[in-house]
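Read the single chain below, which is given as structure tokens and is the form predicted on its own.
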Amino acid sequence: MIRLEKIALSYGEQQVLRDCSLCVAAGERVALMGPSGCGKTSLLNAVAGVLHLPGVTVGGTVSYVFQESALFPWLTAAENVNVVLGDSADTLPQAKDWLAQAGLEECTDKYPRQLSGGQKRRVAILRALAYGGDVLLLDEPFQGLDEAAQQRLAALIGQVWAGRTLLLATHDVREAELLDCRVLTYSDGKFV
């Protein structure tokens, strides 16, 4: 469960969120849609605890796919997933299984610098899914992915994250549709 109560947010002198309140029930999927700079990413950061805003309550453990893939450059694709599984030789086969589910078998031993933008994106999503938790935050998760990869990942997210809370920040209504989200649109400092 996520509850935001009377959130206010400004960038310099420009106030983007005013008295913004919303509730995402346990197990619900919600998409925040709006223009760049309206506070979508900041709200996700507040839910994750990266940005401290008063009025934010989160029930449970959060797994986060940032807008940038944020992979560890010194770890291979498999090791980037394995780091959330226990980071041992015993858990490495599980990490490789996660990569296989997204069609990344050939990438297991490649470092981020050797991966395309779409491959990095998929590894970041797989790492968040492997981490698990109660709340999944997705910040424009399918950017740089072709339609087939988007559908494959959306199906995997739907399967793995069934019954758990999901909060998506996106510009693309198709992402919200693929993930079966209730859409809240930015209007006058709030998401409605």
Contents of the next structure:
Amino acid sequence: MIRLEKIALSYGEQQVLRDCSLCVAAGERVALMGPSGCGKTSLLNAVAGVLHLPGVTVGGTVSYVFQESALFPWLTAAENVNVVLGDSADTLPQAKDWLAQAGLEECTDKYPRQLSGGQKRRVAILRALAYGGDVLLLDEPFQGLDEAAQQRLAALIGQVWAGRTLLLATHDVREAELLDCRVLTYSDGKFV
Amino acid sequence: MKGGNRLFKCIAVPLFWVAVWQILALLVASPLLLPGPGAVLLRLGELAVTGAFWRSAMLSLVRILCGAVAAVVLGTVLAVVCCRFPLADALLSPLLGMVRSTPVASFILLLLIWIGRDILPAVIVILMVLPVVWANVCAGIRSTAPILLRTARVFRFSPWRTLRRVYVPSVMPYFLSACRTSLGLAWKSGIAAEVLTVPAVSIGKMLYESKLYLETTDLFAWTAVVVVCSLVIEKVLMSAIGRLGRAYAVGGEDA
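Having displayed the form predicted on its own, please output the structure of the form predicted in complex with the partner chain.
Next comes the full complex, and the chain you just saw is listed first.
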């Protein structure tokens, strides 16, 4: 469950969120739709606990796919997934299994600089799914992915995250449709 | 072609400069002013069979390496403390900045009044190397990508895992660069301190006495010892640093 109560957010002089309240029930999937700079990423950061905003309540553990892929450049793709699984040799096969689920078998031993933008994105999503938890935050998760990859990942997310809470930030309605989300649109400092 | 180039660099270039040295020695025609390479090599051979030679070389080596290791450890610890506690940074930054810009001779003469001459070269090495390591490690810690720290926080990394998986790989290139710079600095400042303080058994004392008694051939021979020691240590440590660098390189790139 996620509850946001009367959130206010400004970027310098410009106030982007005013009295913004919303509730995402346990197991619900919600998409925050809006243009760039309307505060979607900041809201996700606040829910993840990496940005302090008064009025944010989250029930359970959070997993997050950042807007940037945020992979550790000195770890291979498999190690980047393994690092959230326990970071031991015993859990490495499990990390490789996760990569195989998205067709990234050939990328397991490659470093992020050797991966394409789309491959990095997929590794970041798989890392978040592998970590587990109660709430999955996705910030424009399918950016840079082709249609087939988007559908494959959406199906995987749907299957792995079934029955758990999901909050998506996007400006692309197609992402919200693929993930079967209730859409809240940005309007006048709020998501309605 | 590559092999030929290497052979040229390793043999032909040094031989050229030895030949230049020999010609100059012949032109000067005074061993007191400029001994030839043959005479220096002969003297080096004579020195190498004495126990005093090895004792002096080994003790100087130990002094300088102990100072360098202490400086690297202390510099790293202080960098962590400064990056963690702003007050410590505010207090230590000007102090270490001042140490960095103070001439080594001033420290040597001052410390000569305060501490024993046997440990003084090691202390001088610490004073010269510590600010370099401290500044580099601080820069490394501060350049750690915030997004990676946020990732570690979201996925609830333990402090140990954050250190191992985020901070250490981020800081490693800066740390290794500091080690490379420090190596030459340690060796030069350590020997300079020995020459000015003349510890009982040391390369510095031998250099000083050679100059005192106008034994120019000895002066050249001991200088050659310093150069050879420096090259050997550099080779050994650089190989170790290179291995460490490759292990922590971004995406398997060379360090």
